[in-house]
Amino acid sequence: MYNSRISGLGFFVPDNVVTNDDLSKLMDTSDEWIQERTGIKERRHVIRGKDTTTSMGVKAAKKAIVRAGIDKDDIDFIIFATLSPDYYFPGPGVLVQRDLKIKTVGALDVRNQCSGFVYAISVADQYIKSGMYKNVLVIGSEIHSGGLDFTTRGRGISVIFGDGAGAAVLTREEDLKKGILSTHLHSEGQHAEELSLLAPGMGGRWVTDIIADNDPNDDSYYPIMNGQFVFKNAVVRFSEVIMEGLKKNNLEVKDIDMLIPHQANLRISQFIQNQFGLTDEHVYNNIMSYGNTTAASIPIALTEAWEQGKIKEGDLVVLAAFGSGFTWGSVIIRW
């Protein structure tokens, strides 16, 4: 039996900074609207035809391989998190190993949108406990920009969310005191509708009925949310699975020192905050300069608290994601 750590990370997000004012020119909205609502003061979007969500991908993940000290070769199985994948198949994992020219390891997508990357992890994990792998790259990457509505119809959705992607390399620990301690999932179907895209996947519309009507004001291409049901559900989610991860490892609140949580709203993370009394050196946000960029969004923060030193050997670090589906979860980590 062994665990898993994380060895290497990285991001990247496009340079092309998007601000609230910039926004307010395409929509009735405004630098305060938007602040209040989501704490969010700019993201970045990609420039049409320069990057993709695999291009991204391989960005954040070189960085993560050459941090986790091993070659492109030592890379024994690839996860993708995404929702906004290059192609409607095959999907991005197998463009990664094609373009970091990785062997012929094997490759899987997750499509579980704001909790991706978490249910990434916790696979990778596992593969790793079992002794299959020794080294996984997982990695989320998202393009949203593409398929959001900048009109005023779209505002309460088109604001919140970026681009960009993050990476990690989880490597064979065996000290189990060490690394990945344990990993919880949860879903709850009932409310997929109330935060989803609701175009005809493959089984439910025909291709050639959708080029036929070809109809301008079809806006189920377009997300949509139900913004205080979401909000409401998330603050319970994010509690309780935060507090499965301690309990199943005898731990409190109070032994957390850095908690990342996916950036779904401002707003969500200081509920949670205020609710476990942590400071804000216990909590690391970024959604402010990225906006939520879904799967991306916990490895782009995780990378960066890193970098900043504000994850040190021997932290207890907690990762939490709740999003569409519902899906929920969290990693419990001895760093």
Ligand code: ACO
Second form
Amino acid sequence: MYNSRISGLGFFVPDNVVTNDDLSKLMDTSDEWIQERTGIKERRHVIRGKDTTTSMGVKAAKKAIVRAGIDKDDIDFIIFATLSPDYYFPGPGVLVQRDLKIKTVGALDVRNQCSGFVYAISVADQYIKSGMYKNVLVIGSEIHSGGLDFTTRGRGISVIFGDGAGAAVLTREEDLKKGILSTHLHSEGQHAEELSLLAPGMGGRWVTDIIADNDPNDDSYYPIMNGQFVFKNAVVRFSEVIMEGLKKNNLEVKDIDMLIPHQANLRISQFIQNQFGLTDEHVYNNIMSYGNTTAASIPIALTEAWEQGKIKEGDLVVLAAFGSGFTWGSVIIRW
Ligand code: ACO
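Alongside the form predicted alone that was just displayed, please also present the structure of the form predicted in complex with the named molecule.
What follows is the entire complex, opening with the chain shown before.
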């Protein structure tokens, strides 16, 4: 039996900065409304044709591999979390294997949206704990900008999301007091449609119908969100799953050195921070600069926090996510 530890981290965001004022030129919104409700000041959008979900993931992965001090051929398995794959199928995991020119290791795609990275870390951790693999590459990457409605009709959602990628290498750790101590995963499919994209999917609108109708006003292929319902569920599940993880390891809130919440909305993060009585030094947020990047938000935030020296050896680091599904989870790490 082993533990796994995060041995390397990297992230990539496109250069193209889109401010709230830029969005105000496309739809009826304002910098004031967006900042007040979400905390977001700007986000990145890819330049079409320049980057894909996979290419951003590969750029983040290359940094993580170098920082892990391993060679790409030391990677035993690839896990890619995204809701915005380059192709409907195959998923981006195999494209990473191809583009990084890694030998024919297994590649798995996780499609758990906002909790995708936490789920992917949990899967990687199990493979390493069991002894099956030594180094697993985990990527979260998203291009939202290609699939949002940037007219006033879509303003409740399109102002929130941004593009970017983050990656981590998980490596075998022999000291069982170090690395990933536990992971905790949950779902409640009863609320599947509260935050969703219903078409094209064979249960929602059929691709053949969409083509036959050829209706420019068809909005069924844009995401939908019951914002207030998501908010209410998120704050409850975030705190529940963090407490579950702490309890499992006989730890308390005061033991947390760094909490990295999924960057859904600054108001959600602040709610959790206040509820737990944590200071700003103990919670890392960067949604102000990148918006909500779904499966990429935790690895981008974790990498930034680490790069800024805010995470040190021996720290207790907690990752927590909630999102579409609903799915949610936490990861408890002794760095
Ligand atoms: N600019 C200006 N006005 C807007 C915008 C916008 N971008 N979007 C919506 N509005 C308007 C609405 O049309 C509505 O107008 P009306 O009163 O005339 O009908 C008004 O603002 C209030 O709309 P609500 O949807 O009720 O606004 P709310 O206060 O709930 O804020 C928000 C919306 C920010 C989405 C909020 O519900 C929220 O934070 N929800 C949490 C969900 C979340 O953060 N999701 C992120 C992705 S999911 C995830 O990662 C977990």
